[in-house]
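Only one chain is included here, represented as structure tokens and corresponding to the form predicted alone.
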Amino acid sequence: MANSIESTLVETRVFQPPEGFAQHANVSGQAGYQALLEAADRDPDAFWAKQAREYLQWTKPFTKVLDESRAPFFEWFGDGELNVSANCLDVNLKNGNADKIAIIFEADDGVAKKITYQELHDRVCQLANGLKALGYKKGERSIIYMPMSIEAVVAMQACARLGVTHSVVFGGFSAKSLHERITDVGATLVLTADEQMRGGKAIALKPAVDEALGMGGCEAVRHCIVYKRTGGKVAWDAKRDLWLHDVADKQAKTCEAVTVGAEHPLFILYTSGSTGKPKGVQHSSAGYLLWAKLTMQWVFDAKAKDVFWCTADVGWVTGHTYVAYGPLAAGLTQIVFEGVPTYPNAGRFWKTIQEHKVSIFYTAPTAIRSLIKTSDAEAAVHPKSFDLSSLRLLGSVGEPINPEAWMWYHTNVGGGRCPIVDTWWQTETGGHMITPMPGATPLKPGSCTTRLPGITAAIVDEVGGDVAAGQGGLLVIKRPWPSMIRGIWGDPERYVKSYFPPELGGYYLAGDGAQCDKDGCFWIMGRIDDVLNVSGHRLGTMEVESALVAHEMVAEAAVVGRPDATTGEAIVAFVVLKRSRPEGDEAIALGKQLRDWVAKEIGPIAKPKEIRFGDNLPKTRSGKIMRRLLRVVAKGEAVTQDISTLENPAILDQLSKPV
């Protein structure tokens, strides 16, 4: 495994701490960082109790720090006990930033609404009080199907405050998937709204709903609060359904936050995994938010007067750390953004920094990639035409950010003066691992460079031994950190097996394949598992795999992923049909309705880019699909390996040609 990583990648362009940033940033210097990082690895214990007691605040201090009794299921700051909304907003009330904005709501349509910490919190009190008054209570599971908004963000605090603990499930998955995760977490509850605006479109959310509701299993579901965004007309259960505004309006401001313990689940977030359940990554209340606190001082050097906008939508963990989470525990002002990057041109993320005068951007590579093209051809949409003077750092997330990309992202965005935090994390770490400290990292185009203090990253082989420098190998981390994943919801054996794998000796497996060159930069080569990273959205292969199948035409289906210059990574489909393999426009329109199929059953995001028809699938004499072939086929190249295995292999010249 670890041979099928190694690289020969060398970087020599490097780009030190600008002088003036360094100077006056939360951790200046690589004496600063050098400090942080001896202190966290001399003694941990010591470590994390001295960032929790002064980044959070308890209503029942902690005695112990971590429990490692049951690892891998760990426990942090266990007999403490907190409330996560409070730690967002009563704190902000408390230190002088009650009339500061807190949110910058930019819609789909240009519009930007703005809301101050005491209305914040006041609008999560009223819903809190609403759902109180419905009977919801700590200890329950809410399902938010929402559009970015500042109601998406009040439902998510609003569950926090009451301990009920929520499930955002990303407003662009079908029925089917919103039926699975409702059932799997045993929802009472599903936050949604009439309809979503991306593009200058509507695109209904409730219906989705009603769907999924109606398909069996969801009987524990007493309520469906409907967020009107639109105003668009939808199908009602008078014994079911509620408007949002009927819900809180009425409700009084002030709702007292309910104490919960340091570990109460604070939300459970799907994931993909290499089989097709997706897998309900649970994250605690304490340890997960402050790491999220941590790494905005650390990675964003979070200050009072920064305009803060993370572009992610909060159906993703980026979006729950980064958006919902970290930048309200920071008291910082943010961007929500509800649109599309390209609407109604490809100038929107710069004109819309250039209004709010954003001082520190976080995106994905695919974004910055899909906006080199039109900006490099339309020079009024070119980073170039705005005024982004008040950018000072920038940020990368989702996936490696290919050296270019970077470059064009550091020179035509930041104006070559702005660090970039290109951030290597995952749903199941909580927040940021693997980045710069920009006051202090030399940064290497498409490195994620060095581990924060307290994470300690390494690259190992198969059975934990660490490898060379410049070696490839599997990036593993060797101790816990207080906002590690807690475990798979209902599915204690599907963690283990996946994240502690007894081979590496307790280590928490990340499934990437990286090498750390000899300057200690991580750079990530990519996944060591069958789960495809498509614009930063990871999507297993069973499930397309089984969407497919799922299909009354489709007899056997493998599905692989291929470099894209755009979305990072795209899903190619090798199908075989229960009648005989189409051709010409016949094929084309056949792959057509498959890939339709698969949005309607997975989500638009999950649609093979291209299908490609086979009279079978190439497969070893024991009948097992040669994967590995099959990337080789999609990418285009010649087969060079040993295919002395393969029972047919006649058909990979059949598979070779596109349609």
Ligand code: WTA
Given for the second form:
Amino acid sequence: MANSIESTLVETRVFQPPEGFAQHANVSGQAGYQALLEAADRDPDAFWAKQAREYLQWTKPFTKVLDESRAPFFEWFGDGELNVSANCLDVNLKNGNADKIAIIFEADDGVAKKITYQELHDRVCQLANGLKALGYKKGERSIIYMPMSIEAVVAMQACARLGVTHSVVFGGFSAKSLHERITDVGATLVLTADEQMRGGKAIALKPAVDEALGMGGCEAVRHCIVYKRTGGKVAWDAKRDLWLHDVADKQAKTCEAVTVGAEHPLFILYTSGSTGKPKGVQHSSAGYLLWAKLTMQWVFDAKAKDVFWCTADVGWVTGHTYVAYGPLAAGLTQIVFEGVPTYPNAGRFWKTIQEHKVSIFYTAPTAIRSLIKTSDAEAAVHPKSFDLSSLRLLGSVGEPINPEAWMWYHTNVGGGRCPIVDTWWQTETGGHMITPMPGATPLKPGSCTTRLPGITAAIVDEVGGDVAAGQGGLLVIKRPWPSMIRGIWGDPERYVKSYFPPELGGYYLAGDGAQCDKDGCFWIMGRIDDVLNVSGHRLGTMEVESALVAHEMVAEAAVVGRPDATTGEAIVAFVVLKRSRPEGDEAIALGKQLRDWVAKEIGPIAKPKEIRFGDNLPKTRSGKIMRRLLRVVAKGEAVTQDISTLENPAILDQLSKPV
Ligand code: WTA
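Pass me the form predicted together with this ligand as well; I've looked at the form predicted alone already.
Every component of the complex follows; first up is the chain already shown.
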């Protein structure tokens, strides 16, 4: 990320909130922001209790706010009870939104399907009743491996309605990754689809489930429920498989929402860490939903008339908080998009915004960067060729947005009139943490700006001491907040070790390096651990290395990230084979073979962009791989660091040449 750091540090442009926007904003002007910030800092418990009473409907009110007695295992609103699905659906029926469109499903082929809050409620109840009839109940765990669809949202909400904890697995993950998650989470139910449509192509999903369930250790799974998306041919196990329509369609359209404790795990979502296998990030029900709803109001300035579009897949946390839960809890109309930004052409986003009169658009810098390239070359797909006047607010998420991409987004998509909320957050934080409030915060391209009220973000050194403005350090959150991670599923020690290292004295360690300028604006500099961010997707270098060494030809592998103009970071893998080092065409062919292997082991998103073969890897005398040198070599730069501890300096020369 060196390029973006260099350019952000010289960034001086500031964009004030447009007056008209600020006037009508849910949080208006610096005074509005400061009032909330101060209230939260002065008496956090009172602040959070007020929000939780105002924004959530409780079946049993809470009397306790934050319980720190088992820190860092925190509890929020611990003796309160509610149901998340009732807070997303039933609430809207009561509020007069029954006939309002809840979801506009924009299919890959451009056909749109609309569904009202009443219809969505009915379908969630039908599936919940169907699951109940099959014996599923509160406390069990399900895996959802489905494409972007109304049905995926229905599946998540139906689980929430019964108190079944879901774990959504992104459809791009392999059978092996799926198996790992099914067994780790102890799932008793899998929901999937026959196939998914992406960019005009049908991609099978069920075969991966069949393969995963056949790998052993999944005996607890009683049913696999299949949504018929394409009607493509699927293998069928009559004892285990059921069509979603057979389970749901004949069921009653009301289903009493099962009351759960505030801390009941709503979902577990796997994400990459610096070591070993992915970790199951566990989230609560009440604290999580509170923040999903509150950030919809504060950060997306949600208004009844808005048409909201978050382009993230429900397989990632952004698709949980800002597709499956937040927009519904806020009573908005939202787009659920099945396709890809470049099909049938790179004008797809803009055409969809024009057609459905989207007013709030939330996407990832990678998508923006790739669209800049195509629209600069082809006027017909440039945002200027579309009527985007319905837009009033833009958002960015998942990785740092470089100022050039920010400016392009602001000018060409937002017509210079829409604020951009650059939202910094993580799977672990449940929702936005550091971000502009669009009617209050002056924007600086490339900075996610200021902390949200109640979020005590700060930059500290290795022992938890505050660092001065403008100096780099570790990004931490000093006090717990309601939507924070509750644990790593099945691994409490790893939770403490990863997020609350003793030397930081109880602060939450985000894993990002950052700095804070004199105005309190944060500038994210990238991960401080071995986590990569490729196209906004989190991947561990160790995960990719383990996949590579699992190949029979591979003796050793080291994986690093390299800055990439489109994907943010790209994966470069250095590989030592058990046989001699291949060269020329053979190296190209073997490289392709290994890239495909990684796609099969983890998923296509983990495919290295480049593989370089060596006779060895740069190591210290004690045998430790010197990754910092590999990072330099991967970038194509000359090594200027001290290499006196390196045992085999000549190897750097060999590894510095691309295949
Ligand atoms: C990075 C995605 C800069 C960061 C919601 C974080 C960002 C990781 C931003 C979490 C942003 C996310 N600016 N960096 N606005 N948003 N990141 O868990 O490194 O998939 O730690 O959550 O993405 O990725 P995750």
